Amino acid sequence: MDFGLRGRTAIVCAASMGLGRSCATALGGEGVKLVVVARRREILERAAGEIRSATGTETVAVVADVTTKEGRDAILAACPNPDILINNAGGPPAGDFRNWDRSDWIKALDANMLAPIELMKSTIDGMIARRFGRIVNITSHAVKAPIAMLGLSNGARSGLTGFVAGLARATAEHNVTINNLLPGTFDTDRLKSNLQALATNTKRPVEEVTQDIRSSNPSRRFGRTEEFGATCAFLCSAQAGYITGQNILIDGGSYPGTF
């Protein structure tokens, strides 16, 4: 299927590794011109070069911290009129809420709620004017099924989810869609750190915890980042214009609910 994206432009945040990189690679494979963003220059530039080589698409690396105005300004200077925006940021640390103070909550909100909203605010009117826009926010399956030790993430990402629920209905008539992708246990560095935290909290070997989590999933495996990227690319496609305001789980069936 031709997704109808060739020649479009995309900003992909946290694109140096993991799920963000998989989204950038999938979009690049569809002929989308990329501006890939991350904080660590060496890792980002290496990733950009590999994406460029693999897809043949124009790929510009912007080293920036999306939680700061300076960082967002740098991103928008490189790509002021994106057709596609992929909001993504590493989740805040796991822990016990009793140990978090106000500064911990502000950091979580800045990264996982406020920065995505600021980037949407800066790009959405241009998308409306051009009558094409696709925004995908990478959140977490914990939005649907909260995990106690990920309270900072639960709170910040749920706030973004509530905001998007209203905004997405206001832009759909202009062919601008906004959706959230909720990853489950994908084989990423973030998963490894969460498994290590769980092992520490439960005083169990990390190998044992990893096997338990893997085998508890109905698919009996962790997700592959390529699967996530392909889903993101479809949501950005011309064919996905009737999908908006949705929270799409990609979790191998681990969420047990009907709705």
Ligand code: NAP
Second form
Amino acid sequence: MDFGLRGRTAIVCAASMGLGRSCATALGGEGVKLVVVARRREILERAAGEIRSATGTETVAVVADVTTKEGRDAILAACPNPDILINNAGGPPAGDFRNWDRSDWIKALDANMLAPIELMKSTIDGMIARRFGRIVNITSHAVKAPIAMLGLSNGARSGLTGFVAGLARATAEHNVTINNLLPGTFDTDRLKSNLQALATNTKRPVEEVTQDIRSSNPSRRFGRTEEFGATCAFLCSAQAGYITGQNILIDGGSYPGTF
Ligand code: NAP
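Having seen the form predicted alone, could you now give me the structure of the form predicted together with the named molecule?
After this comes the whole thing, all chains and molecules, with the earlier chain placed first.
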């Protein structure tokens, strides 16, 4: 299927590794011109080169921290009028909420709620004027089924989810859609650090914890980043114009609800 995206432009945040990179690669494969963002230059530039070689698409690397105004200004200077915005950042640390102070909460809110809102604010009116826009926020399965030790993530991402639920209904008539993608357990560096935290917390070997989580998933495996990227690209497609304001779980069937 041709997703009708050839020649469109996308900002893909936090795209040097993991889920963000898979979204960039899938969009690049559809002929979307990319601006990929992360903080560590060397890893980002290597990723941008690999995405360019794999997809043949124009791929510009912007070294920036999405949680800062300077970072977001640099991203928007490289791509002031994106057709597609993929919001993503690192997840907050796991822990016990008794140990978190205000600055821990502000960091989580900056990364997982306020940075996406600021980038939407800067790009959405252009999308509305051009009558095409696709925004995908990478959030977490923890929004739907909270994980106690990821309280910072549960809280900050739920704030973004509530905000998006309102905004998406206000932009739909202009062919600007906003959806959230909720990853379950995908095989990335972030997953490895969460598994390590769980192993430490429960005083069990990390290999045992990893095997338990893998085998307790109905699919008996972790998600593949390509599966995530392909879903993201579809949500950005011309054909997905009637899907908006949704929270789409990609978790191998792990969430046990009927809906
Ligand atoms: P990952 O493999 O650790 O990759 C994170 C990416 O984000 C890297 O490219 C990193 O590069 C970049 N990044 C982090 N903070 C940034 C910032 N402030 N500004 C710009 N770039 C930043 O993580 P992942 O597994 O792909 O996860 C992506 C998101 O999905 C995270 O928020 C994570 O919590 C969430 N999630 C993941 C899973 C999973 O199973 N993998 C499940 C639920 C939720 P630099 O460090 O160089 O900036």
